[in-house]
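In structure tokens, one chain follows: the form predicted alone.
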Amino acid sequence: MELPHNLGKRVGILGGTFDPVHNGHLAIAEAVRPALALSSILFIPAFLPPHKPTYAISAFSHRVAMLELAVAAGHPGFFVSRLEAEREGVSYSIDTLRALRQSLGKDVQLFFITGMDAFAEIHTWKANRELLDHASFVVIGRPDHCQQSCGQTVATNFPGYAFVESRGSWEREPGQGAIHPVAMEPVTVSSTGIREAVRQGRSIRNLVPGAVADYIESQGLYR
């Protein structure tokens, strides 16, 4: 597995279908990185999402190309990995984290970034109890109830974790990942809305980086 050499020791992991990547994805990465003093953010597009979308997903080559264009301009410390395409099959988070842990070693701290809505469904994830053996979680939620909602999910799914006020995270014991809530205003842009806008012939240039909008147009995506 080929990874960038300059990821550093505190690496954020942001996965998803990215069909297409949009300004909201970048805003989340920009918010999380300083909040947790991350050295880098690794974007990992899913090869085959485990929760099958209700639409035909664009080819992996298109989705990874758009991601690479999005992070290339003005985002030092943002990188893209083709890990899940190299592995093929269904892209389960636990398999990705195992592979990253094996490749990067124990000295690198991993921070898996997800939204509160996805975290609330973590009981449906493959090998969910093992996830925190490989990475800490960063849970993005609304400012008005981020910590409360996150706490309810932690209590239900991760017994033994307690909230440490001084660090603002749920923790259990050294060697196991923590769970960090990060509050930010909801991002109104969505990949679904962008695809629909393209189908209707509306501009998406305020929703995605310019290079991504150009790529979508040149490749005739979502029409």
The other form holds:
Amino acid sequence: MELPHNLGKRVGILGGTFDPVHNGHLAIAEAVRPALALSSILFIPAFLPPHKPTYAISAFSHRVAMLELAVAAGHPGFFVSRLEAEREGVSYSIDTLRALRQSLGKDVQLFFITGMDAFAEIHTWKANRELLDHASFVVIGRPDHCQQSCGQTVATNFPGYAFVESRGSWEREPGQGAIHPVAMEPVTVSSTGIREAVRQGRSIRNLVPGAVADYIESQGLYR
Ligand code: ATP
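Compare with the form predicted alone: the form predicted in complex with adenosine-5'-triphosphate:
First the chain shown before, then all remaining chains and molecules of the complex.
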């Protein structure tokens, strides 16, 4: 598997469909990086997202191209990985984490970043308990109830985890990943909203980086 050589020792992983990547995704990465002192963030587009019908998704090559354009513009430390396409088949996070763990070794800490909505569905993910053998979770939620909502999902799905006040995270035992809530004002943008706007001929210039808007236009995506 090919990975950037300069990821550092604290690597954030932001998975998604990225159809297309938007300012909300970038805002999450910008917020999480300093909050957890991450050395880098790896954006990993799903080849075949388990939770979405495949006919409705743009080609992997388009989604990667847009991500490359988004991170190229002034985001040192942000990288894009094609590893889920190299593996083919349905893109399960557990397989991605196993592969990253194997290729980066034990000295690198992995931080799997998700929105609260996705985290609340964790019971539907393949091998969800094993995820924490390979990575910590970073869960982004609204400032008013981030910790509360996150706590409910932790209590239901991850027995043995307790909140450690001094570190602001749920933990179980050394060697197991922690679960870090990160509060962030909601960014009201979604890929669904952007695809809809393009279809209706509205501008998306304030929702995605300029180079991504140009790409969508020149390739005729989402019409
Ligand atoms: P779609 O509208 O097609 O479902 P999306 O905008 O939710 O897409 P994804 O690529 O599915 O984007 O999201 C990847 C990750 O980013 C998920 O963990 C999701 O929860 C999170 N995310 C996406 N948009 C936002 C946002 N505006 N604020 C916070 N988290 C977000």
